[in-house]
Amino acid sequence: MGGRLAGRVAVITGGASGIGLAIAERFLAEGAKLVLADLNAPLLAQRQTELGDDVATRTVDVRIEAQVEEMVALAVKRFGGLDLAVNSAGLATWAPIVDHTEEQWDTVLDVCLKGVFLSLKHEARQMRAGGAGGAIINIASLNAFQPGEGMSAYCAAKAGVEMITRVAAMELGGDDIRVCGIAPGLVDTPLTTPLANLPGVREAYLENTPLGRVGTPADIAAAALFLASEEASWVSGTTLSLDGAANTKRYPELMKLLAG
């Protein structure tokens, strides 16, 4: 085991699966103890019995501001205080702007830009209110900067999370509080694996990606356990690309594809 985090409390959204349990296991494999939450409670009650007593799990919707309330306040009630967050939460449809219903608009924009506001904001109040500072990580895209066919609601979360990651590092810089994002191009995840295994998708995703492979959880929670160390203690309202040079090319044409 490492120590990178130890002594260290963090909550992660999303925690369930994908790049949020990735992000989990290494956060304890360094020392930490955490709160996972998610929305899946069958999940949850499996990671809690795979990943011991050092974590706790909390059934929360993001878009529910006292349920992510409750669970800043549990880990301060289980483990003393916060020092760390991921906000990992999301999710996405797929419909060209015109037929993009009000309804999928609302949900992408609720779940993946207003869970980030509401988990930020009350993680923040506990971080200040412990007085030693913190790090809080947001899950952004490589669609916060390029567009993608389709994905108009993604697209605009993302990018609202990107410059909330600017905002809440300018605004808590004071309360040595950072606030970094992470942009991940097309990770291998339950989220993205229906799409990514239409004929053709993954080929356009690789086609533009120069280092030519998609990525795992794995490198997302590597990125996430340098920005949470002291070894990022300078680094601050920057969201890192990790996408395999993906943002230097062009996204696919998924319509086309789509369309068979």
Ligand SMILES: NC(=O)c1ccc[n+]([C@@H]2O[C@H](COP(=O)([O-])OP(=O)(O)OC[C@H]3O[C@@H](n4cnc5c(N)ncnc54)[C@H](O)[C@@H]3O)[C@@H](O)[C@H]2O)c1
Contents of the next structure:
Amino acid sequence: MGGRLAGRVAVITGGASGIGLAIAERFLAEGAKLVLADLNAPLLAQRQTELGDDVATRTVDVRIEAQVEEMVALAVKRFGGLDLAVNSAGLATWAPIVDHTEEQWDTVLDVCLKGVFLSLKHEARQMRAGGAGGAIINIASLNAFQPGEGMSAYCAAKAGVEMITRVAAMELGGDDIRVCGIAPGLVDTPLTTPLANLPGVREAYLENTPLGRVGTPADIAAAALFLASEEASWVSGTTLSLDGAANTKRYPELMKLLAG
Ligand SMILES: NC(=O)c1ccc[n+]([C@@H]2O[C@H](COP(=O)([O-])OP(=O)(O)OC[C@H]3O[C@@H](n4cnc5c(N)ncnc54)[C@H](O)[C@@H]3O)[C@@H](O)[C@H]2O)c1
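Switching conditions: you have the form predicted alone, so give me the form predicted in complex with the named molecule.
Below is the entire complex, every chain and molecule, led by the chain shown above.
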């Protein structure tokens, strides 16, 4: 175990699965104490058992402000404050704009963008009150920059995450609170593996990924650790692309691939 985050307290939304979970495991190994927040209560209970007493879990819907506020309050009550936050809760829908339902649009925008706004708001309030600064990492996406057909809601939400990251960094810098984003390309997680395993989909991503492989949650966790650590003390207001250089090429034509 390293000690790069010793004495630090973090909240991680979407922490029961995929990228959020990998970041949780990495932060724990570096000595942090964590509040893991997720909508998936059974999975969260499983993580509580697996990860032990340096972790507190809370069932939270990031769309609901009172629940987000309680998540932050739990970090203070259980571990004495809040130094770090990772906002990873997210989901996606796939349909052309002409077929995308209002409900799909609202769900994606509410979870991926409003959820980040509410989380940032309460995490930053607590860090400001604590008076010792902090670091907040928002998980955006390659789709913040690169359009993907059938992904209007997701692309719009993630572009919004990239922008609110910059606004928050501007507003909170005076409190020594850093705000950064991570924009992953395709990473194998429960969110993406079913789609990536459809015929031709993984191949299309790889064709457009100069480094020739998809990402792992551990790839994202390594960058999150850097952004959370003191070594990144002059990094704020930026979103780091972690995509094997996929941003230099084009996004796969998912609708054609899904139509078969
Ligand atoms: N996997 C990828 O290829 C990829 C690429 C780019 C960006 N991302 C982003 O990374 C983040 C994590 O995704 P992942 O791939 O680890 O997926 P995942 O499904 O493994 O994890 C997402 C977690 O968010 C939780 N969640 C969903 N809605 C929630 C809500 N309303 N409140 C609280 N928790 C909620 C889910 O229960 C789940 O545990 C997301 O924001 C996603 O958009 C993923």
